[in-house]
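Read the single chain below, which is given as structure tokens and is the form predicted alone.
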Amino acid sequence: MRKLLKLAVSAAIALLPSAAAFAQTDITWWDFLSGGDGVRMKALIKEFNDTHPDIKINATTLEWGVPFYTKVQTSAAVGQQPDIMTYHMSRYPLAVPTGILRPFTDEELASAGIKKENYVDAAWKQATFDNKVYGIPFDVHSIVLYYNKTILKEAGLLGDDGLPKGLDGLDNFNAALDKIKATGKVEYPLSLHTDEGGSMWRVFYTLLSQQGAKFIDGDQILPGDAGVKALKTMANWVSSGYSPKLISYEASIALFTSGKAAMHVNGVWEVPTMTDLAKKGELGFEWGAIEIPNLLGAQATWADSHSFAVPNSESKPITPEKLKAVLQVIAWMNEHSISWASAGHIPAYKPVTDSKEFKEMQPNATYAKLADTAVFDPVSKLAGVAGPIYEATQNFVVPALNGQLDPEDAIDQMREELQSQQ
């Protein structure tokens, strides 16, 4: 009988599952990612989940822009922190000196395969701080122009590659903007969003850059006389009636997909907008999109990257446990990015923008070598995604480029605005 009972038990304790072969390690994941960025992560979140038993992400998309940055500022100091989230490169002068990212080491980063030479120098650049690494990037995104190809063929500026011939150089794009005015075909030869300073925050310091100019150097905000130049740059498209005044987000695309607008500046990420009208037939025209032409003497572009960061918290720090699982989610989500391409992203993993997968995606394989000269905001308190400098530009540059204010006194009181905040 003993023996039987012997028998009886052993076998129940075969039959129960082992911890250790059902043991999860579960991360809390905050994201501000809403549109097609959030069905796209949404995907890789659950396919991660799907392939990796012994981790769940557990996630949460929260509320874009200051909302987000204070709930995780907030958190942290009360130990309620996630265990990963997403993070605006810009943001990192603002958060690094106050403490609220919990920097790597090497040998966590070496832990889980994550090597600096694997992603883009200048957002890698971006996320390091006295030699220490403060997140991992995902992604680069940054303006682009859209174009109709179909007007810009009847205007002879474009190529037989189907590429814009003829843009570069600020003379030489202003007259193609006269070609395209006078094909009669559109009511603007290019869109911009006009109404709003995030979006002219991005021309604007595009255009600064191209200048060689730095828009903050030392204890200067805007030196010289690159800004006015900038401005007015920007103020002449508006003025000579190239591009609309005061013009919304949403009206700014629709001038371009009706095609009312030859050419239009916006952020890769609406490269979706135009697939999709393109699939269902209701664009009515080929497009494209190239990196922003050089006008001013040098490419560079605005730009800025998602990236992944875990907040620090003296009153509940990371488990090791957690962190293991946390770095295993970053290498998997950029060695995976090529879906997150097809919001119009350029991915920061450089071995997915090398793949022949990636190269075959259009028109995103034309204009990736913009990350080669990209150009992130100032490393200051003053910048980053809804900063200081968002609010100046909307105050001061918006008004100027549409006939409110003039484009030195505009520059002198965005300095001035700026230099008390210092």
Contents of the next structure:
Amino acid sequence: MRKLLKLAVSAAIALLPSAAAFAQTDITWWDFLSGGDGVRMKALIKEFNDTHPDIKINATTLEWGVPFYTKVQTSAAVGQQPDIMTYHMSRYPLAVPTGILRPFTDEELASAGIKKENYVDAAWKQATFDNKVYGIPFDVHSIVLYYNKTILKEAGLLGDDGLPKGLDGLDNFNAALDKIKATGKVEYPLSLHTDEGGSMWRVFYTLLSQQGAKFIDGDQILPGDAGVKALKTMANWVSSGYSPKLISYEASIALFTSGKAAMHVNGVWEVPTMTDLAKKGELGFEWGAIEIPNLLGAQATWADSHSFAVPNSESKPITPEKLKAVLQVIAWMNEHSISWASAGHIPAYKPVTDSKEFKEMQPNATYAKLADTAVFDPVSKLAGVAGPIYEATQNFVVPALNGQLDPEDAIDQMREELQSQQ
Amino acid sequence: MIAPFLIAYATVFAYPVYKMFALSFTDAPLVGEGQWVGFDNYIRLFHQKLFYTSVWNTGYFVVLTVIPNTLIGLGLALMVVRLKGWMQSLILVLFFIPYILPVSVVTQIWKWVLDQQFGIAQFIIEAFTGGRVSVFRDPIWAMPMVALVTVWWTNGFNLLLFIAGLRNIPHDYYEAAMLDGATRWQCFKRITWPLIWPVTALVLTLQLILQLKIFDQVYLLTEGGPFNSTYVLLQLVYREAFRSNHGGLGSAVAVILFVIIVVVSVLQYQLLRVRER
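What would the structure be for the form predicted together with the partner chain, given that what you showed me was the form predicted alone?
Now the complete complex, all chains and molecules, led by this one.
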């Protein structure tokens, strides 16, 4: 036994100098980006690793949504949490009260050169509670209207500037859908993923906000009948045959990319899908993306934001040395977020969005103005990605949208369900 | 000598159960301790509509799976047991294969098979309903389809238990019966059924306990929807504890499920034993 111990000690001593010579900080990184934007993120991480011999990011991509956020919480409880993770800004009201996020002090931020005034104001505010900063925004992302230029031109809906025209206002929009249908070139004028709660929440919330209505007002959920109107508008698209019934996320993209649907509502994160297909010559038509038209009165679009945060663990807190490296990573990522913009997102770091390079980037430049009228999820424990509201949308909005439930009834049940969780 | 057992039992069984009961009387979050709140969690649950929906749906699922699963297992066993040699082994393997698959694979297979757009089973559905049905998004179809997937997945195990039981019945009984001119039906009714009954009672009880704990298939196939028509009790535990960070309330639901399982399975086993005598 003693012999063994001696051996171990001498081995450890022998290893020490070499370890000191390569003082490399290993950073564990978790994200949930598995689509076209995940590819861009991996490229960014690789570039960082290649240019920083002293820091190494070990990145893992986990499943988006509830599994991700649950895993963060349970891993932090036992000290197995990552050093840095991506986090949805809409989750902060849910996360901060549970103590899952480690706040950054002013000195820590200053030492990495992270300055508040360089970031989109609304996003920075969302991560600040009681003057403490819990995360650094990375982008603003939203939903946009993808369109097929060839079909729209044929229906007489394309202006000389290559942008769609005559889509503003619900009546005009529905008339446009009719015109597209009349061309007989497509199965559906508008492709929505009608069986997916998360996606339908984004559309529903956009239509709600366009009426100037709030989802949560004080302790009231969905006051008035704006919710019913938004839901009826969506349900009408399905029942009139403008949009497919009960169709999955992947299938609804395929409808658009295969030319069977003229327009498609989806997140900016699908921009890489279109860009890459077009580059390979597999799209077969010219495409564009614009901000969701003003249908119900006011310009507004649902938005969220990816951010970087550090999990808080009582059993094994992050070491100062690692934290320093993490902040360096965050600062570097934001400074290089122009390549993140090619994933469709609008960077949250102002020096990048002010750059000439970004202003010329397509289609981002076309829809970038949506950031001015973007509406974030309500600040509530019920809101946020994969939170109770998402579940309620899946459970009530989706069936109503597909004609399985009466819209009024759906809104009533949704209200009751969420009220009981308040 | 009994110490290792006691230690193992206390740490991996008794303590967690005690903890579940204790937590259900607190307002604990998912991780960490909470304040004592008495019966608040239970009162809150009994005022929640979703709780009753979940109890009802769990019961509905049990009705849809337990007896069909047992009967199908027995039926298949009666057929398989007549086969001889390698043929029997092959057929057994074929029936048992689904049981060794992980639940995520099983649900993925059935999602493809039943997919509204390109699922091969839609041809059968179309023949009956005249149109395609997105079964896991339909309030009427969802639960029976989850049950169907479950029966397909777990039936192999019941089949094995029944085969073991059937092989234990001495062949002489059948020979003697045949000599007396008994029909095949009489053989089944007077010999097979009474002698296989203990195994049947066991399978029924195991099934009942297993199916009351339904979660994975519902979570992966329907997420409890549409409009809560497939929401089950264990999903409520998951939602409260992991999604809404209410460890205490989640424990309260778990306690109720625990009590239901204990009461129902003891009752059922006793009832089945009465028949045995």
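Positions refer to the first chain, counted from 1. Here the structure is a predicted model, which means the values were calculated and not measured. In this text, rigid core is short for the largest set of C-alphas that superpose within 1.5 Å between two forms.
Visitor: Could you check, with the core superposed, whether the Cα atom of D50 shifts 2 Å or more between the two forms?
Guide: Superposed on the core, D50 moves its C-alpha 2 Å or more between the two forms.
Visitor: Would the C-alpha of Q80 be classed as shifted by 2 Å or more between the two forms after rigid-core alignment?
Guide: Shift at Q80: 2 Å or more after core fit.
Visitor: On a rigid core superposition, would D377 pass a 2 Å threshold for CA movement between the two forms?
Guide: Where the cores coincide, D377 shows only a C-alpha shift between the two forms that is less than 2 Å.
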